[in-house]
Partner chain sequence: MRYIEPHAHMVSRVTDDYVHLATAGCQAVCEPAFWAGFDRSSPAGFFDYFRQLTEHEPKRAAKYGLAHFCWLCLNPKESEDVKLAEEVLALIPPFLARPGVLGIGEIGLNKNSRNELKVLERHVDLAARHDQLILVHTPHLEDKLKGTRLTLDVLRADARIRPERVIIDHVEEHTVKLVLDRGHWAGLTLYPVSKCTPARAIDILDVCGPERLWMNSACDWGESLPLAVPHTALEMRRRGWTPEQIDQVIFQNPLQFLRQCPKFKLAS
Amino acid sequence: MTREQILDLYFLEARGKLIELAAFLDRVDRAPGRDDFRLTALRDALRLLGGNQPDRAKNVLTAFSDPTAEPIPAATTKSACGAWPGAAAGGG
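Show me the one chain in the form predicted in complex with the partner chain?
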């Protein structure tokens, strides 16, 4: 497919997702309380979209990932939250 064909197929969807993300960040800003590690991770990952480097999807996924290698002592929950809370939080 040509670049134009890809744009024809996906541009409006990508535009819509970007506006959703912008509105989400505005919504967070309006809400009382503090940021947490999830928002920090999201803001860090956003920077990966700015440049022209390839593998953006891979890099964003990696940015949200637990970077450690050792198994954790025990599972205290079954669920994942989407961002790594950091070693201090016992997440790795």
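Mind sharing the form predicted alone? What's above is the form predicted in complex with the partner chain.
A lone chain is what you will see next.
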């Protein structure tokens, strides 16, 4: 497909997702409380979208991923949270 064809097919969907993300960040910013590792990971991932670097999807996924190679001895939660809490939370 050409660039124009891709834009024709997917631009409105991508635009909608971007607006939805902006609304989410507005809600988070208005809410009381402190940031946690999920918001930090999200903001780090957003910085990766700003340029024309190759492999943006891979780099964004990596920004949320646990970089350690050793498995933890036991799960600390009942479900995934979508971002790596880091060494501060006992993640390695």
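C-alpha atoms forming the largest set that superposes within 1.5 Å between two forms make up the rigid core. Residue numbers count along the first chain shown, from 1. All values reported here derive from a predicted model rather than from experimental measurement.
What does the CA of residue 78 shift by between the two forms after fitting on the core? Give it in Å to one decimal.
Shift of residue 78 at C-alpha, rigid core superposed: 3.6 Å.
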